[in-house]
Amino acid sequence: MILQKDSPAPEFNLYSTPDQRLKLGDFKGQRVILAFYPADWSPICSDELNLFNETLKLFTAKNAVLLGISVDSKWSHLAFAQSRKFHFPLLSDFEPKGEVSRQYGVYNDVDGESKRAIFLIDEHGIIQWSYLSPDGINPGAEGILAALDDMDKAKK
C-alpha cells in the first residue's frame, strides 16, 4: 500500500551519481517531491521526466526539489539524465531491489521494477501528498502543482 499524507517519509540513502549519493536528510527544510517511475528509456517515463525537466522552475518557486527513482543502476541513470538533458537528481534503487520503492509501497514484485507514483514531502520529511499512477499514463504536473499550492494555503 503506498503511503498516505501524514506518514513520516522513510529515509534513503541513493546513488545520484556513479561516485556521489544523495540522502533524503540532505534536503531537510526544503519540500521534496519524488517521483518514482518505472524505467529509464521507456516511453511513458521519458516523457513524464521531460515534462518534470520543464516544471522544475515552478517547482523551484514552491521551495520543492524533483528527485527520480527507479530500480535502474547508477550507469543508466548516468546516460538517461544527460541525454535527456534533466537538471534534477535519478536516484538508483537498484541494489538492494527495490528497497526504497517497498519503504514507500511502491514496488511492482511481478515486474520487478517502480510503480509510477509521486510523493511531496515537506520540510519537516511528512507526506503531504501522494499519489500512484497507472503505468502506462504519464500523470503530469498538475497534481504536484496543486498540492504545492496547498501547502502554501495551509501554512497561511
The other form holds:
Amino acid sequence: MILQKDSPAPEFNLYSTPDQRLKLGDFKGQRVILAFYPADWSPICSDELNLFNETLKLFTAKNAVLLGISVDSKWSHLAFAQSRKFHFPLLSDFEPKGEVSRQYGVYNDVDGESKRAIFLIDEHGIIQWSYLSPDGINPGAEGILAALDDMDKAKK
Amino acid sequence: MAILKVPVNAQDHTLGSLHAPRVLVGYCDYQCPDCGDSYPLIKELIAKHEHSLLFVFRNFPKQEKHPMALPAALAAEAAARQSKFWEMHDIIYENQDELSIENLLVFATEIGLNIQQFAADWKSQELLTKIEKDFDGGLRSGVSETPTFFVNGHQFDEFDGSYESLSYAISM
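Now show me the form predicted together with its partner chain; what you just gave was the form predicted on its own.
The next block holds the full complex; its first chain is the one shown before.
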C-alpha cells in the first residue's frame, strides 16, 4: 500500500551522482516532490520527467524541490540526466535494490522496478499528498501543482 | 477527462467568430514538429468553419526540449502589440525548420512590424509573464504534450494528426 497523507516520509540516503549522496533530511524547511518512476530511458518516464523539468520554475516558486527516483544505477542516471538536460537530481534506489521504493509502498515485485508514483512531502518531513499513477500514463504536473496550492491554503 | 481550467478570455489570441458554438483551444509550442504538422490543418478547419468555430491559441513552450520555442512565442506576443499576432504565428510555423533569433527578426521585417518597437517588446517581462501564465494554465489543465486541444472546455483526444480527426472537433 502506497504511503498516504499525514504519514512521516521514510528517510533515505541515496546516490544522486557517482560521488554524492542525498538524504531527505538535507531538505528540511523545503518541500520535496519525490517522483518514483520505473526506468531511465523508457518513453513514458522520459516524457514525464521532461515535463517536470519544464515545470521546475513553478515548483521552485512554491518552495519545492524535485527529486526523481528509480532503481537504475547512478551511472545510468548520470547518462540519462545529461542526455535529457534535467536540472534536478535523480536518486538511485539501487543497493539494496528498491529498498526505499518498498518503504514508500511503491515497489513492483514482478518487474523489479519502482511503480510510477509521486509524493509531496512538507517542510517537516510529513507526506501531504501521494499519487500512484498507472504505469503507462504520464501523470502530468496538474496534481502536484494543485496539492502545492492546497498546502498554501492550509497554512493561511 | 481533463477540463480546461482557464476559460477563454480577453488576453487570448483568437480566430473565427466570438459567438461560435464551438471553441477549440490549442496549447502549442512553436518549435514542436507535431504542432508544425497540425498548423495547416487548423488553418483549413478555420477557413471551412469560420462562422461556427472559434480557435484559441495558447503557449506551451517546452524550453528545455525546444530552445527556440520561447523566443518564438515572445516574437509572436510582441507582434500582437502591433496587431500582427497571427501574421507572426503563421510565418513562424511556415518556416519552423529555420527558427533562429536572426530569422525571427527577418520575419518581423517581412510582416511589416515597426522593428524598434518589436525589439523592445520582445524583451519585455510582461510578455514573458503572459507566456508563463499560459504554460501554468496548461499544466493545471493536465497538458503534458503539444499540441493538446480542448473543445468547449473538454480535452479533445481524437486528434491523431489527420485532418479528418481534427474535424471531429466540429462534428462531435
